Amino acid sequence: MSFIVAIDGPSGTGKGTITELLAKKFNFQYLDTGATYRCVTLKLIKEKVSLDDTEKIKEVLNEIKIEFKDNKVFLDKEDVTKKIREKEVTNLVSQVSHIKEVRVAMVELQRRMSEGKEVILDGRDIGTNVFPNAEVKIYLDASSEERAKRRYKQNKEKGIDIPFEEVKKNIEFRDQNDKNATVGPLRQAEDAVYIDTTNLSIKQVEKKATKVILKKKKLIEKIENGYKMTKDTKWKRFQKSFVKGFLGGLYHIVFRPKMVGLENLPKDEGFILCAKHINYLDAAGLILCNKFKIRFIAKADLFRFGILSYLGHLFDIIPVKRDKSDLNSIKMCLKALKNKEILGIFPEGTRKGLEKNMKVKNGAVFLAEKAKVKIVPVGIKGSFKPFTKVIFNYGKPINIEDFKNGDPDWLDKASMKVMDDIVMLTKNVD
């Protein structure tokens, strides 16, 4: 299972120390990204390569071999754990890390090393560039004075003799370089948890970071449970019948739903219902106010919340992780269609997607083509204000096979046809 923890922040905030502690605590694989840049720097120094010689740098990057074993760093099979921390490398690593070719190569290496593993990484752009979809993002910070003191002490312990003022000057210089970098600049990711370590002990920082990781792990566990369909027992059928009857009755009272065009629905075969997503309650209307069973596809985050998780399991909602290739979700959808079930999908991907100028998603067309089923567009008209009418207008089925004419953009064109029909059905209904 992949689980990425990204710890970013300026030099000297304790990233390396905290990352190592958390790696041991959670049994994560620790990938020292800073060490990868230091290895490149050391190799360039050894081979006397000018930082302006792009072609030679590319050659070095093609040949270099970096490995992490037993808490040691190996460059071309040589243990360089201490060498990459020496003054000559330290003074040059910031400049090397800003070279575009180096940055691209190391990001690719870091992603390759982390693939499919539980990994913790620290750097300056892990959560913003290397792993923008990391499960956990933490941004550590501290005053430059405090960071210089820490780095000076750390160097002393490793037998590296660099004067304090020089250490501080190097840190301030690196801060400016990192923040103004054209490639992978240092900045806090929007969804990162900020921790100021200036007046905190290592133990206190570790405790705060541990809470963040545990909270995320618990949340992911809830979401993953959404993929575990509950068995179709008599008790479940009773609950579903009761809940659907109760909530459906309330829905009829509050919104007075009207179904138009039900004769267009295919008989005795699976198909996909595609509707315009205008309100949180439109999917509820389709599920509660029809005699037939519809299994909607909804964002996996829905299963984070107790009552929504309960309803999701009760009505066999299929979760999907947005902005990812969710193979589990795709398999569940195809299996449902093969079993002649009805899937509900919002092609906009989110509420009022068209109004937000978002591109229509082609997932529904993709599934319809794979399962060899039709798509039924649905127009929904109503304000969803209490005691107003909501109309559901079912259109004629769309055969996706008609769009497979060798055009490489047929998926997108078919998706737009579905969306155009939905918009037309929404407008042309009273």
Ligand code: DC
The other form holds:
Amino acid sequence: MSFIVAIDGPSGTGKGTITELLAKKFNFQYLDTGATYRCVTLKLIKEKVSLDDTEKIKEVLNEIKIEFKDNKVFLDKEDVTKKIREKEVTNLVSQVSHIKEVRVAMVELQRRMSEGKEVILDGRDIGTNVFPNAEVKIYLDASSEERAKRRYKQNKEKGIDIPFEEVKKNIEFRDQNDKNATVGPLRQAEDAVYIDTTNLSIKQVEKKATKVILKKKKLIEKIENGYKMTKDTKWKRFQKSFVKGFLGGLYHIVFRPKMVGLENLPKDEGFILCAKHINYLDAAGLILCNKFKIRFIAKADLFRFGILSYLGHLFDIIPVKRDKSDLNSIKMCLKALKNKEILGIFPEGTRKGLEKNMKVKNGAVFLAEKAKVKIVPVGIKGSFKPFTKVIFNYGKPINIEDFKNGDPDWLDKASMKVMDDIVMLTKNVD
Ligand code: DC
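Let's compare: the form predicted on its own is above, so bring in the form predicted in complex with the named molecule.
Okay, now the whole complex, with that chain kicking things off.
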């Protein structure tokens, strides 16, 4: 299973130490991304490559071999763990790390090294650029004085002798360079947890970071295992009709929904409703303002939020894990269709997917074909501004069997037809 922890921040914030401790504690692989830039720098120094010579740099990047093994760093099979921390490399690495070609190659290498694993990476742009979807993002910070003190002490312990003033100047210079970089600048990701380590011990920082990681792990576990269809009890039915009556009433007052073309809906058989997706209120309208029951398919993340989780369970929404072929949810959908239930799917995949040029998803056609049911396209017209009208326009059912003509792209073509009908139904209604 993949689980990415991104630890970003300027030099000397204790990233390396904390990352190593967390790696041991959680049994994550540790990837020191700064070391990858240091390896490139060492190789460029060794081969006397000028930093302006882009062609030669590209050659070096093509042949370079960087490996991490047993807490050691290997450059072209040579152990360079100590060498990459020396003054010559340290003074040049920031400049090297801002060369576009170097950046692109290292980001690719870091992604490749982490693929499908549980990895903790420390660097500058992990949460913003290398893994913008990392499960955990932590941004460590500290005053430059404190960071210089730490780096000076660390150097001494490693037998590297650089005067304190020089260490501090170097740190401040690198801060400026890293923050103002045109490629991969040092920035806190919006969703990163900020920890100021200036007055904290390593133990204290580790404790705070541990809490963040544990919280996320628990949340993911809950999403992975926690969604269980609740039983259809009397109490659930009572809550459902109460919530539907209350919220449905409110919806009627605020949006004045109008249903057009209901006569098109197949009778006494399961089918899939494919609707335009403008915002979450369109799904709410379809669920709350129809007499029949629709079970929507929604991304599993939604069940992280208390009230949405409650409503999701109440209305038997089927969760689907994004970016994975989620067999469990496919099974749930097929079972529901077999039981003559009505499924709701947004083929745009996300809100206003068409406007965002997203490819139409073919999951609905896939399910319709497997379950041998029809798809009913639904156009939705309205701004969803309070006290304006919203029209739900149900079109003629589409028989998926008509599209199975041996063409390998038939799934995509049928999905496009569904989307075309939805767009037409949205336009042609008043
Ligand atoms: O963390 P460090 O001091 O070993 O990093 C060495 C240099 O590499 C530093 O100047 C910042 C740069 N770096 C980067 O630009 N992006 C990363 N992800 C990691 C390090």
